[in-house]
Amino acid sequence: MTLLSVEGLNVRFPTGDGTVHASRDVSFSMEPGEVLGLVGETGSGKSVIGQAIIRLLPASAKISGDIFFDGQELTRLPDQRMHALRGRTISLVPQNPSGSLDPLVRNGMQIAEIFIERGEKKQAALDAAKNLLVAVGLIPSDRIAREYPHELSGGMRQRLTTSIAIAEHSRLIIADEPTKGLDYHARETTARVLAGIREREQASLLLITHDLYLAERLCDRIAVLYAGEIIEIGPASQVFRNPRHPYTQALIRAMPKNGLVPLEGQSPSLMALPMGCSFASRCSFMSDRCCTDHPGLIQDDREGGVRCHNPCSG
């Protein structure tokens, strides 16, 4: 059974100078134990999906689509439901730990909240957080346990909020940047630990990142963003290897094993965009029809899709 769908996802954000088009049709689905991976340059809209999914989108966000979650359809799902979800069923995994750990709390107590409000005592409460930290790789965990979110490196902070996050073992885990500004070997145990959670928890994980190695190690399918809409989506292996979406081949040739080859240009203003393919004006591949017409995402026979008028075979 399909644990998470999302269909025809539009989010926009009305400002004084115009309308954001921040996520355009975007349609997906999860099944139990996946992980998927939302990728694309910074502002392609990969986090405000997730912030779609667990509702925590500021009220100027005027929504649009269906979002589907265990059977039940998650927009206009009554408020009080819906946090009785976040945080039990649906974990979120923030992008700024610094930001979501309460700084005047000792990391210990700001996981055990969780459990003295399931109605433990304070000990027992306190052991079991001390047992989370293990979880994560943050030994010796009575020390840590004592300590405040400050005294703790940025990696160090990205883990306790992950441990916050599998403290209610939930189904859905919406994994938000994990390794964003982690040097190479706080990266390296970031994706040891969400593989240890995938294991342990058999949870799905929905993994929203620009870094494309962490991507590549965990994801069983890769959906890549441009400009609001997936551009591309199917097996984590096939997108890799044989990327069909020019712009796909561009991310994947900007890795640094793969040379560190820039893509050239920028993204379009999402409160402007083109007529035809968002992509037009950076492509190589550009014909006259990319101009005119917007392309849609056309499903293949690689359990996958792409949005392109003239894909590469792969």
The other form holds:
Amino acid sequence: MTLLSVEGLNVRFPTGDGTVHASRDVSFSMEPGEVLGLVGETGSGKSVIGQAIIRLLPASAKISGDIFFDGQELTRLPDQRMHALRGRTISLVPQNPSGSLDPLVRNGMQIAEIFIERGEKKQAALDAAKNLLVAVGLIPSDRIAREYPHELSGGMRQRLTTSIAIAEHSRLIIADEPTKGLDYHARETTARVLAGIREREQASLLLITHDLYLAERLCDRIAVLYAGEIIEIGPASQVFRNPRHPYTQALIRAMPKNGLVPLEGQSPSLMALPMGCSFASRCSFMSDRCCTDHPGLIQDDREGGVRCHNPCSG
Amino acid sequence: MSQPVLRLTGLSKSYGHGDIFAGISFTVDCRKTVGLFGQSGSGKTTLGRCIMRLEAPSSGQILMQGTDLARMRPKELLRLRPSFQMIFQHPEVSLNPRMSLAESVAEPLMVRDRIGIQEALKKIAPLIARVGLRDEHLARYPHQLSGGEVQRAVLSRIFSLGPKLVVADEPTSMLDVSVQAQVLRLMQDLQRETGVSYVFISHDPDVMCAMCDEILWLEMGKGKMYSREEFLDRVGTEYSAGAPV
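Please supply the corresponding structure for the form predicted in complex with its partner chain (the preceding block corresponds to the form predicted alone).
Shown next: the complete complex, the earlier chain at its head.
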């Protein structure tokens, strides 16, 4: 049974200078225990999708489309019921761990609060918190539990917020850029912790990242975003080995290990999107039709899809 | 054999609480790139800042084309400064937010050659075109530019002075993968065209291998030099999937 189904999601932000189309006609679904990667570059609209699912977008956002989670439609769910889901059934590993931890609260208590809120005694809650610290590799857990967030490195803070997100055994964990700003060593550790969550918790993981290595390593399926749209979706091995959209191909070729081939130009402004394909001006396979006719997401027989008039055969 | 652009011998830096690094020695030849690799906190940036003499090393020599920078007086340093330059990690703080891009890119030439902005812009025009900036960019302020555009502007500022050595401190770690490829390719092209040498700081092994001829791995205050192949071997063993968290 499908756990999450996003159908035709549009998110717009009206501003003084015009409307920002942050997310356009985004549709995908996730099965229980699946890891789906939303990959894309800065401003491609990937974080907005995660925020829309957990309903943490600012009030100014205009949202249309449906988000079904376990049969319930989330965008129209009363606040109180959404509040009950948030952090318990759906959790978020936020993008900025430093800004998400209380600087005046010891690390152990940051996690233990959750259990205390649930009605457990303080000591039992702290013991449970230490178990979670061990689970994400923060050892010795006794010492780390007594310390404050500023005494941890960036990678350790990232693991601490991850441990908070898994405290409630959520069914869906949304990890927003979990490796941003981390060095190679911390990135590897985070990747292992996230892989471990999947094995132990059997939760579904929505991994929002611009880190293609991480996505390749962890994901079952990948959705590639460009200018607010999914331009290609499919099993991770296919997307990485036989990308069909010219943008996905360019992105993979630009990785240092794949030749560092630059993709010239920039993505279009989300306030002034072209009439045809958003990628047309940078695409080497562009035809006349690409400039006038906006391509839809064409589903193919390999349980994937591509938004392109001239997709590569793969 | 010609003299190396940079030769470090026994360079050490300690703060009150102990050594950041000690006994670092290596050379960088003309048109070559040496990488500094290591975890956060391993001292890569401090070593880069010592080479630039933005910080004074505690002991050792920094021979820049034979002249020791380590003990040079500020006035003498000032004279040599144009020949060694640095690119910083965070593009958003690399340029003065109150100056337009035209003012920022013209500034080094205006100061060195004591000329006006128009003359400086005329001199630097080929370089601005070379790094892929257009006239429309020049009127803008740093906050109106993307990270990649700022790094291009920084490159045109630096190369306007014809440097012999550039210390690049994670110049692309805040950029997207496609923009990273644009900036790194541009740096490689500029190296081919001008013969500049780089000290390239990064914590990304793949970027290291794409950019560097040799890589100094910093850990526990010591440095060990690797060829690209040796470096990849070690990265493969240390970060294989079976290693503990």
